[in-house]
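Take a look at this one chain, the form predicted alone, written out in structure tokens.
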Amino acid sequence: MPQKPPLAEPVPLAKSERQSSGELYETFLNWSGRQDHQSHRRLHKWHHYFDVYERHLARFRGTECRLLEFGVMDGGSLMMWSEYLGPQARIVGVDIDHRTKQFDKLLPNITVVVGDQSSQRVLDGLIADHGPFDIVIDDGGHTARQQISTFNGIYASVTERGVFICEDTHTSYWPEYQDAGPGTTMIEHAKKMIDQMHTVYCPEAQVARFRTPMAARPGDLLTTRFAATTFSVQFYDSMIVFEKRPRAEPFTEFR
């Protein structure tokens, strides 16, 4: 019997309940024994994604950026967000449940927005009465459909160096999520746009532009504005994360 590749062997998870580090990690953590009048806006959030939360939003603590936040259940994610950038930040949580209105200003930072997430309307109206945003975060109805709505009727606004994280992408694998047809889920569209990314390399022949300085390039180089617009797609366990900042053409040379 042929044996499995090494990277496909059977191997057990660690049993780990502290599983990021870092100061957000330990805000949540310590979230539910907090004294003052806010401690009881829960907070839910997988364990793992605080060391993601670091790694990409960290360089906008301290400053006047602006997070949008579909999914807003309890509010306790809102003040953490608010928490962790500081009041400089504004932030704005999007609900289909109209009583999460009643989060609205929780503190003097925060806004809530009902409408669902899936409408291009709403979108707009986010854009234009809240935007443009440095942070999206989709933490809302995770269904296909919502998911990929909420990515392709927003990305273009977010500001060219933000960051569009889409959280439990798990729900790709769950039949019951899968609204959007066949085979279209969040973790297969972004599979799509890492595509995109990479048609300026086709036809293998176009590589002959790259070693060229570029005053020498005749007209100009063509691809989709997602492509233009973005650094990386980064997937983690549940989570991916659309980093944005404007690219040129590729360039390659002996020095």
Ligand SMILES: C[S@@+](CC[C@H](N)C(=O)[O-])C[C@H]1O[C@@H](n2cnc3c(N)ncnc32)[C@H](O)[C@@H]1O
Contents of the next structure:
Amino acid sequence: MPQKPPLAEPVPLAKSERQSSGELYETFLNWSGRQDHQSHRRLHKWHHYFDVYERHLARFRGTECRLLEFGVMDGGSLMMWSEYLGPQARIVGVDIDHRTKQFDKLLPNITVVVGDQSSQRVLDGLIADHGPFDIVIDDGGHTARQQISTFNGIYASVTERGVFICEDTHTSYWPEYQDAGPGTTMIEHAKKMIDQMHTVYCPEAQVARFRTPMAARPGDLLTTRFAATTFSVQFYDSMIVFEKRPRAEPFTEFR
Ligand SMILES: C[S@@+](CC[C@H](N)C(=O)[O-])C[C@H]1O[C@@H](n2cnc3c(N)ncnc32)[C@H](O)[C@@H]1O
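Would you generate the structure of this protein in the form predicted together with the named molecule, following the form predicted alone above?
Then the entire complex follows, led off by the chain already shown.
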């Protein structure tokens, strides 16, 4: 019998600079050499994020979707999203730095709002003035407080089949970003959200309900709004993707 290698055994990572594939990644790789921008706008992303973007955002291409990104910096990523999703998409960027206002209308479908992502007043204003959003990307300040309050403050308003992406969650392991108290990080917060998705299975006695046809079930089965509207929570290296989709009561049967 071949021995099973222990999963915790230290092994080296590949030294590969190409870490994704697809059209969006090619756009990123060629960004610096492009002459077609009136003024070049830098963008800053980790190479391994692009496979994740393709997996979760490709279905929005060519649709009249609305994307909200926290963290504008030089405006490059807003341009990239516009090119990828198409001119009919509405792209809204938010940054605490008032200098980013210069990137408002960088392209006709790009809007920049100056504000603090951890302010509920700012989030409510964004939803009222530019939402509801199909795609929310948090690439802002990356502290625990910012990541958690932005997620908590906007997730319920994301459209029924929308996605929320929190980037750079490696900061959950960096002490200087842990400003929400000991042990409170975005990664830990998302783990608790996974627990919420499964609370309907506790206590185990409810399993009988899940075998019963819907019409014969008494009363309502309650769960949290998060659990009732979330299809998946996916952890990637330094990213968490929440995919929304309305859930029904669980149903299991032999066929
Ligand atoms: C990593 S950069 C954004 C990069 C950009 N999305 C890109 O891909 O090119 C982070 C930005 O977040 C902004 N930021 C920091 N704290 C913020 C806050 N509390 N609210 C909104 N934006 C914030 C910074 O000013 C900075 O421009």
